[in-house]
Structure formats: C-alpha cells, structure tokens
Amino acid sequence: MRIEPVGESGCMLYLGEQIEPAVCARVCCAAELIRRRLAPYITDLVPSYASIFISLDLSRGGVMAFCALLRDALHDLDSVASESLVSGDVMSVGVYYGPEVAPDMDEVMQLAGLSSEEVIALHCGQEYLVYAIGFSPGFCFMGNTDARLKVPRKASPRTRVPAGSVALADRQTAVYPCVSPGGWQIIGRTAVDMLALCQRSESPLQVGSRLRFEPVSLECFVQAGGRV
C-alpha cells in the first residue's frame, strides 16, 4: 500500500501493480472501509484498476494529516480483503455479433487466428470484472479477456462509434455507452443502456461488478431496442 498527495486537496492510494481479481478485491474493500471510516473527510472517491483517488474536504484538515488518518483506517485491509474476494450477482448482457454491427470482426479474426464463431465463444465464455469506469460516462473497462483475444487498439481511431458497440483492446473488453470517438476493435452491439445503468443510484455497474456476455439473434437484439 502506497499513499501519495495529489495537489492541495487530494491523495492517491495505490494497492497493487497488476490487473487481476485479487487487486480489484483490495480496491473494493479499501473503498468501502474509507467510506465507512473516513466519510466526513472526503468529498469524492474514485476507485480504479489498482488505485483509489480521494478528494478531500479541506475544512477538516490538510492532505498530509489525512494521509496519516488513511493509513490508520486501513490497518486491517489485507485481512478484510483476503476474506472477501469480489462476488455478487453476475449481470448478463446480450450481444448481437452480426456483420452489420461488427466492423472489426474480420481484423480480430486475422490478428487472433480464429474464426468468428471461436471469437464469439471465447468472448462469451467467461465472466468479466469491471476494473474501472471512465473515458466517457458509463464506459466500463472489463477484464481479463481470454489471452487468445488479446488484440491491439486500432491504429486510427474512429471519429464515431455507435452506442452499444462491444469492443476489445489488449486483454480488456468494453461497451461504448454513447456515441463517441473510439479506437477499440468492435465485434458486436448490445441493446443494454450501459449509461443509464451506471447513473442509477443503486447501479449494478461499478468497480468490482461482474458481467457476462451472451450471444443473441438479430431478432432478439431488435426486439430489445437495438438498432442496426
């Protein structure tokens, strides 16, 4: 565990070096402990892959004093985290992988040496953890994908990626929650409104959430509100 001041009103808590479930569990546990034990001192808390940014209420004291409080508040973090690996309900997201909505499927197939059926089977064959939320509101960085699906970002990002696009980059997968530029490899589309889910007061999508993709037919995709 490492704590570093960030400017005059924040600090960064570092809890690991790898993108992996055990580190995610430490991040989630630390965030919960901070909310419970230090709520009066903070104005915002942003967990990510292996760190947490904490914005402070300076009326309660300076950054250095808070860093000392933070270290004391997390004295039992390792014992708590070891007892509570990331768990909970697994959210299912239906994805249509048809060629009309998967402009990069051929490139992914070529890079990975797989057929489209194999790409889809691997993408749907496991659960994913939400490691971070950012880039744009509701954009969940999820991992880790099967090593056989490790593909680079596109050399030239698109200026417009349709909302609901499901994509790959490195060992991660994500859903573009709204129309935006983007450089990930697009292999499908979902009708699920990820932005609306992330904005709910009791959101099922936050750092530490688990998600699984399931292939759906074009008919089911359209019936759910999806657009080709």
The other form holds:
Amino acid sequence: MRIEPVGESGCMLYLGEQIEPAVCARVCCAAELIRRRLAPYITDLVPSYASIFISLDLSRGGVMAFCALLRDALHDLDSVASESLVSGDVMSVGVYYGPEVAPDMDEVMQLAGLSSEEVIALHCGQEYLVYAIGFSPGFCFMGNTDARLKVPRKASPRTRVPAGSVALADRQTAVYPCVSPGGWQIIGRTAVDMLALCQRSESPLQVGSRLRFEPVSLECFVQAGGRV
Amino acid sequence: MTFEVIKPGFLTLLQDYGRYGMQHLGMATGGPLDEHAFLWANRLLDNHYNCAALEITLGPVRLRALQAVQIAIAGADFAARINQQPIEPWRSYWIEAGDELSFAAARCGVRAYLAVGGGFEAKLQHGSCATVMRERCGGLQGDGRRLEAGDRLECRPASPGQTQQVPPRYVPDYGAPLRLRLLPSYQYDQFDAAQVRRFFSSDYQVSPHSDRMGYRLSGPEIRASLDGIISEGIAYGAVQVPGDGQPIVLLRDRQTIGGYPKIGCVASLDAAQLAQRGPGAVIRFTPGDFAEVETERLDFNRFFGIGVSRR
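Given the form predicted on its own above, I would also like to look at the protein as it appears in the form predicted together with its partner chain.
Every chain and every other molecule in the complex is listed next, the one we just looked at coming first.
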C-alpha cells in the first residue's frame, strides 16, 4: 500500500500494480473502509483499477494530516479484503448484436479470426468485473475479456457513438451510457440505461460489481426500450 | 425574476462551487474555473460561498434587470456598464428594474463572475447547479446548456447590504507573468532529470485548444519513461503529459480518470489564475513547496468559509 499526496487537497492510495481481480477486491474493500471510517474528511473518492484518488474537505485539515489518518484507517485492510467480492449478485445485461447496431463486428471478426456467432458466444460466455468507472458518466470499464477477443481501439475514433453501444478494446468491454465520441470497437447495443443504474442508491453498478451479457432478439431489445 | 438575457455572449455558464461526491460515477465537479474571483463576487454580497453566479467567458453579454437587486462583479475586466455608466470589477452595485447590465470585450483576463444578492436560483442535480456542458448536466434547465437569449434568471431573496469593494491587495493582475507552482506527485519520478530541468526552465504558451476540461500548453516537449499507466483518478490541477510531450493542466470539467503520465499538480490557487490567461499567454512552472501551498490553501478556505455545509 502506498499513500501519496497529490496537490494540496487530495491524495492517491495505490493498492497494486496489475489489472486483476485480487487488486480490484483490495480497491473495493479500501473504498468501503474509507467511506465508513473517514467520511467527514472526504468530498470525493475515485476508485480505479489499482488505486483510489481521495479528494478532501479541507475544513477538517490538510492532506498531510489526512495521509496519517488514512494509514491508520486501513491497518486491517488485508484481513478484510480477502472476504470481499464474493457477495453481490451478477447483473445480466441484454445485448442486441444485430448488424444495424454493430458497425465494427466485421472488423472484430477479421481481427480475431472468428465468426460473429463465436464473437457473441465468447462475449456472453463469462462474467466481467467492473474495474473502473469514468471517461464519461456511467462508463464502466469491464474485464477481462477472453484473450481471443483482444482487439485494438479504432485508429480513428468516432465522433459520435450512440448511447447503449456495447464495445471492445484490448481485453476490456464497456457500454457507452450516453452519446459521446469514442474509439472502441462496437459489436452491439443494449437498452439498459447504465448511467441511471450507476446513480441509484445501493447501485448494482460500482467498481467491483459483476456483470454478464446475454444476447437478445431485436424484438426484446425494442420492447425493453432499445432503438436501432 | 431578476434578469432577462438579451445577449448571452460566447460562453456564459451558471456555476456554483461545484458538484461533489459524484466523481466515482465519472461525473466532473464543474464549478468556477477561477474560484478566487468567483468567491470574491459572492463575498462582496455577503452570500454563502456556494451561491450560484454567472461565469462569463470573453463577453459580450447584455442583461436586463427585471427588479432591483444588488450585484457584484469580479475577475476579468470586460468594460462592464450599467446603462451607459461604466463600472469596475471587484465591486458590488445596486441595479434598478429596467436597467441594462452589459459586458463588452475582454480588456484584461478571460472570465468575469457576476453574482447577485442571495445567488441565482436553479434546480439542483446531485446537490449542485454547476454546468458541465459535456455531461449535459447542471445549469438553468438542468441540461448543461449555456445561457441563451431569452433565458430568465431568478435569484434567491437577500437582505440588502452596503456596496463593497475588494481590497486592492487581493485583486490580481492577469497581465502579469504567471508562474505555476508544481507539486511533484503522481508519475513525477518517471521523468528523468533532463526532462524535469526542461520543464521548469522553459516558457509554455496557452494553446487556443484550452477549455474548461483543461489548459493545453505548447512549448518544449517533455517525455516520461512510460507511455501510459493503469488509469487512475485525476486531481484538480494535475499536469498530464501525453505522447506529444505537451503538458495539459486539468481543470474543473476534467475527465475523472485517465491513463496518461502526470508530472504533478499545480497549486489549485495558481490553476485559478491560469484560467484567466487567454491563448498565447506565456507561463512557467516552478517547483512548489507542499507545506507552503497547503498552508496558503487552508487559510484561503478559512477566509471564504469553505466547508462541509454547502448551502
């Protein structure tokens, strides 16, 4: 564990060097402990793959003093961290993989040397962990995808990716919650409003949540509010 | 109703002190790019520090008062007038129903703040009306849009006070050379001695591609020994160095996480001064002392009463 002030009103807590479930568990657990034990001192907590950025309410004192408090508050992190991540349901997100909403499916098939059926089966064939949320509101970085689905980002990012687009990049997958520019490879679309889910209290979508994708027909997609 | 917008200017945004507690969902805080000027505008009216004000970028704006109200302006000098009468920034004024308040072109600085007694009224989203256009969040209608002609601005009731003026020693000169104190942090150690020397000894120019997300600077390239890092949370004032070696100082509307190396963070009060520099302005970085910057910041927060109770 490494605690370092960054700027005069925040600090970084580093909890690992790799993108892997065990590090994600430590991140979730540390975030929970900080929220429980140090809430009055913080204005924002940004957990990511292997670290947490903590932004401070300076009416309680400065960052130097906070770093010492943080070290104390996390003294039992390792004994608690091993228990986390097992709890919580796996959320299921329906995806329509039809060609009209999957502009990059052909490119992915070519890059991966797979048929569209195989791409879909691999994408839906496992659980994903939410490692980080950011880039834009509600954008969840999920991984790791099957090694056979590892594809680079597009050489030239799109200026406008439709909301709900389901995409791949490296060994990660994500849903674009809102219309935005983006360079990931788009292979389908969901009707699920990821941002609204994120913003719910007791949200089923936060760093450390588990999720899987499920192929749905055009009818189901449209019925759920999806638009092609 | 306090004001009707006749001419909205290039970019006029409603901002309170910012939206806190939502960055874990990827939402930016928003808030005033120059908090020094914003906070003084509210203080001149004895407003709470979090009262919503207008951030006017580069003028030219015209507003018609629909009722008598006390106003304060601070920050950039846009040759403001009440009717035909020139007025100075860093002061509060009384304005009567039917008066026209106008801001012309920028004479000095880039952003002016207009506050009203009691603060502007707007629907809160996640506890704030700070406008983040990219996220379509905040502002008058809650959809993140800038002010438009025909918009009507309401203010909260306030008891009238004396007109006040900011003591001259607190009024910055936005035309003066700016040195940004950098607090080494994040991936500082990934920049070797030669890169660090170049960074601290070179002039950088504010690029025209600067905005509320970040100020892009152009000057001698500096390189980290890493291309990228595992994406991590980004502090206000963080100095990101992407592959082209041109630093970007990240501000209120910054992305919450990112994977480019960062050489450290600019002292937040220096970042506020940076936000008053326009394209072409020359700045320099200088190594900052953590303890000194922290003390200064804590004093500043105490002075303006910035704290947990936000309304």
